[in-house]
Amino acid sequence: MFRVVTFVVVMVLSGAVTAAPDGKALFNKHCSVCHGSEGKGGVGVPLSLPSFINSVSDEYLKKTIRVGRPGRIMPAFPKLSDAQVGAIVGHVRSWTDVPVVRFDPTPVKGDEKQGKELFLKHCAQCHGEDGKGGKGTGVSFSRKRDLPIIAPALNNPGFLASASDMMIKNTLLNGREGTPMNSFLAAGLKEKEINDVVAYVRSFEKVEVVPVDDKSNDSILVEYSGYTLEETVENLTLAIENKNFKIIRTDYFGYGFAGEAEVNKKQVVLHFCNFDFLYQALSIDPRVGMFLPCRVNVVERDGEVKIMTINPMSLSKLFNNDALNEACKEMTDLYKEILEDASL
């Protein structure tokens, strides 16, 4: 007895007993830039509202940490611990006194069909005809959003994966306070309709989930030139011209980073921009600010001309959005076409 004691005594002087995760600081690390430091929302929902986070389990928790949300926001964290994990929610516990709610797998029956008809009408305006759930992000922005919060998608496999039936029962039961999500039985529903509408959401798992298209899985976009660097400079500006882009400025690649007798001149970029679909883009998620305005590199090493740029669509799968892959790939391909255009 003595020596096991002693043993543990050693281990912990030694600091060889692994301490606890810090579920605070692993919050500000992973989730509060999405979730906000004291889980009040901004681009996430806001944890710590009451009708929140006194209705979920930690089961839901913790799985909506694990799958995420593929298309959407939210990412998987499937790296982290259990423990991690754990901690994690017991910080996003901390922020309330309410018992946490038991998860409960009880199945909920219900008609389908019928769920279908009572969803178009009470549910789709928010949550969209086919439960993809509100547009944008949430994030602020100066531009008009569907609603103060967005929207979650309903049919998103990790939603469906989260949550239980009676857990998306519950919410329709009893709404959300302080969003724009009603108690369906205030609204006059009867149990059993709200049935029916919990079977038609779990319906979703049946629809298949096309993956994004990632052929154009490389990082950057190269065409190689049959002209001269300042000829292949000039066909793209023409190239950009003609798919209604503007010109911002042309310079060289060390520009402002070296003096002007050591810029290789080798090395050209043109900044390049269409301003209405920047707006467009920076609307579905300001994140896409990152890599604009357009920049398109050209250069010239041992005799050969080289065209470059950046592929959006490698970037677009980082943000786990949907909407703003479509316009990634609509970019993607104007930036082929003008490669291509002023190469050939």
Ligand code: HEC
The other form holds:
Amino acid sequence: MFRVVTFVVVMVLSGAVTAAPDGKALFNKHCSVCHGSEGKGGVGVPLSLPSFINSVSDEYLKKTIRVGRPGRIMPAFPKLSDAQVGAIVGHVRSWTDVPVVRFDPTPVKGDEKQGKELFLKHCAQCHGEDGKGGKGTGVSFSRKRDLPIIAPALNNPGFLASASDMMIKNTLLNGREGTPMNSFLAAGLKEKEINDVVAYVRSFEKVEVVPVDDKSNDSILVEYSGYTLEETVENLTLAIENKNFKIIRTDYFGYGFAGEAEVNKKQVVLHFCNFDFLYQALSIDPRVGMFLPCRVNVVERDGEVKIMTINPMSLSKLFNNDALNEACKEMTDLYKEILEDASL
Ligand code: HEC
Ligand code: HEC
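Could you output the structure for the form predicted in complex with ligand HEC, given that the previous block was the form predicted on its own?
Everything in the complex follows now, all chains and molecules, and the chain you saw is the first one.
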């Protein structure tokens, strides 16, 4: 009797300490910015489509959350506990009542060489010649693209580590209704040919994937200035004009939200633009409108003057668009020169 009571007390106590994680709250915190709060997709692909849920195992979802897609936008979440990851998967599953699938872990045997030919013919136009994925990611909402959902990278180590051969095969057999990914059985490929393609996709594991410029990880560029706030603003104006940008306006941070009197005069914002660059960048991807025109902030705090700006390269990584990466790399280099010029 005594034993039973202690047991119950321990259960209650430990229950109170480790309450089951709230999958919905965790999803909203970690995933919804990209995948949408109901999983309808955004920067990330849709997760609530029955055809998707029906083609992935829990194992695949858990591994994907754990390892992410290195070099793509999908982050890795190594710090979440198993219970938290499980709760997120449970939440994703709660959007549909599709039964959970399990795939036979046996590798699919196929002819890699044949597979490559088939891949180039049937897959490369969307997934890229070497499986590196379509330009951009997720759902396109900012402009008309050839595809409403951008094809994910298949040569990605995170994808390959998460997906079993049978899962890939199943996706090829059935496609994903409601996305541009069609059934290749319906399209006329034979099962043997599908096996060949799976073998080829698996062979991407041997290819080393070069990650996007690592130094671009700092999302903010910072430089300390040896000058006063006013001098630094003057130097910056000159440095910006020297690089053929036009100063659009200079104002205080918060101007426009706060009244003139409440504005912090120790935080100056310079807005500037190079119209050629602006049009070039917008034609590559209109979402760059989010960070154009260019802005640099000059902040004085505790007698120290700091120049800060967002790193265009780090923003560009959000879109996985090679052409945009190049343009933004140029912009990051220019920003660095401007910041240096103004603070030296
Ligand atoms: C910063 C944006 C971002 C965040 C945050 C994010 N994802 Fe993703 N996710 C993506 C993108 C983009 C892809 C597509 C991968 C590609 O393009 O290669 C993706 C892919 C996935 C896939 C694979 C989908 C498929 O078709 O196989 C799953 C599953 C997934 N994410 C789940 C999650 C979960 C769960 C979270 C939160 C724990 C999360 N993601 C957080 C952007 C994000
Ligand atoms: C018309 C464009 C298009 C073609 C052609 C195409 N795919 Fe896809 N594929 C997609 C899209 C878009 C998705 C993402 C679907 C989603 O959001 O669930 C996808 C998803 C996949 C997935 C699942 C990846 C993941 O992260 O979940 C695999 C595997 C795949 N495709 C392989 C192939 C192979 C192999 C071929 C050629 C036999 C092919 N695809 C042809 C557009 C395409």
